[in-house]
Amino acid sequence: MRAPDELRALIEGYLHTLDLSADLGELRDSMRYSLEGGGKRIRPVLCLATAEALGCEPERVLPAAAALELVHSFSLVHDDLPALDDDAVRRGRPSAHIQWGEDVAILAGDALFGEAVRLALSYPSPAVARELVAATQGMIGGQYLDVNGGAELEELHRLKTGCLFVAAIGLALEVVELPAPEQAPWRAFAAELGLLFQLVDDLLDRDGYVLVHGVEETRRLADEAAARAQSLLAGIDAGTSVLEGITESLVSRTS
């Protein structure tokens, strides 16, 4: 089994090579100053991870998990728009909208999103891109909450964090083919990583959760996920060892 950061390394060099569409000329720059800024990659890490407990290489499952990348930044291109949230910086350098200009930024988190849906056609199961917009939809619906306001926090979290966890596992199932009787496990694992990434970043920025709930009752429900997490993998024949040390990690970061 691979540990996280050698499944970091895999995704960083897939994404480092991948092949852009040459009909998008110059907007790839753009796009690759968004996709090469940085972060954790810890959603295409955790479709890795879950493809090798599966007994599945992770080189099968890169374009899935490289796609579900692709599609977290385009987000976050978007995300960051004066329209939006109005972030000027993003992983400590300018967002794309500073540093291309918001007409560039736009194209180029579309231009993203219609790779990502290129790479999860490249399977023979439709069942792939599928997951992939459906997470998509979800989470863009989860933004849509977050701008009119009047959500319900943990249906808003559901849809805007929550969805794109649960497809990091459910491409890595749909990569793999496995029935769908047997999927519901590591989805509901999934349900439960996506909350707990979620109420730690707001612990870390006293936001969302901490807000309404204070910070020792979202440290509790954090708690809570994460011992919800490691109980769903400890009842899945399979080998989720690099997964229960993601689930640890996520309940101790600090950033």
The other form holds:
Protein chains: 2
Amino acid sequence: MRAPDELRALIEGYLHTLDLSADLGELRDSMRYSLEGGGKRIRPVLCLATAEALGCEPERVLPAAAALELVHSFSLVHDDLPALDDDAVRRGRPSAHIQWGEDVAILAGDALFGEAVRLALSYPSPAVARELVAATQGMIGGQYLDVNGGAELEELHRLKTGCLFVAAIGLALEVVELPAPEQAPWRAFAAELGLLFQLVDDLLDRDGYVLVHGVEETRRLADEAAARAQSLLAGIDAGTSVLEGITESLVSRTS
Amino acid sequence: MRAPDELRALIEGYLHTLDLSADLGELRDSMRYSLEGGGKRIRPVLCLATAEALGCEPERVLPAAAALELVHSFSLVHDDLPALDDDAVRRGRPSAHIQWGEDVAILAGDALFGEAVRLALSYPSPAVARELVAATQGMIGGQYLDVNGGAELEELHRLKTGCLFVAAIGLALEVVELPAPEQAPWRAFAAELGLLFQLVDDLLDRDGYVLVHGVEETRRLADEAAARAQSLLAGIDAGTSVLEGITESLVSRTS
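Now show me the form predicted in complex with a further copy of the same chain; what you just gave was the form predicted on its own.
Let us now look at the entire complex, which starts with that chain.
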């Protein structure tokens, strides 16, 4: 079983040498800028770790894991635009529209989404791409609730953060073709992990849940989500030790 | 064989009752606004006519034809944005960002692309979605050349207009699973049709080719593209009479 850092190196290497559609021409430079800007790669690492827990070579899920990271990158590029969050800085560097102009950033986001689907379509079964696109539509629905206001925090986060976390696990399940009835505990685990990630995010940023429930209550909710995630993992007959470690590290992360 | 107007009614009806992902919530209102704003539906009509020419019920290609129209609609919504063409009016109505705000228009475009892929993924073979996404990436590459300037007109139009025209035919070929060696004349026909469409567009708008080559030369180029298209059709052993009529009508269109 490879440690999370080894899996992270695997996805970094794959993303670094990824061939993007030639028809995109120099737009690819702006896509690579956003894609290679660092980040924790938590979603693709989860995808690779899930595959390995199920006895599958992580390499086999690399295209699916990368596809998910491209969707995440696309969502950040569009989210940072002046009409949305208007963020000029992303991971310590100028955000895409500052670096390349707003027109190029819009097209780069579109093209990152397209390349993500192209990667997911490299598998013989369309189930992998279906999983990716359903999650992306959920994430976009979450962005819409966010800009529109008024939504319940739980629903907002289930869509905006949760969908891509569930897909991180779900894509691996589809690549290894785990029968649907066996997928339920995995997907329940993924949903708890997404909630945990968001709760800790809010604790670190002092917003979201913290503004509604306060720090102590948010910390308690995070610990409960982590406990449920670990309990679900314990009930799954697979090599889940790396996923247990990732869950633990999400509870205590400081960035 | 159904006439183009009957095929257009078919696609209009399908688009009008199309179920969009529930996770998108009220964002679906803005998507429907752009999708139901009229237009000639030339791409989906071509797709349906190609299927019928090959002896396939047009209904079988409706999801693929609709997917292509959704991609076209997504491209218009993003194209109209202030950072790109900055068009306040689309088909006689306020464009999406005027009607719904720039943030919603960006997300609606993203979600239209996602729904398009979802429709293309309703087929058992991933080849349909692969065709759609490859064309979309070409189209985005064309938009990039357009905002960036300096590209050859032929390459710009091959990507920006041609790719979706080739996909209009190509999607039907993939749905009916026409063997690859038999696809070549169909795809060559589609490329000529895309060129013809763009040349007539430039004649009507007095830009593009007309600014470079003048009216008479552009008209001559259009007539030549139409002749090549008809000649390619004549060499295909299928019921191509409706496609011949569509090609003829593209030469003489006035809007």
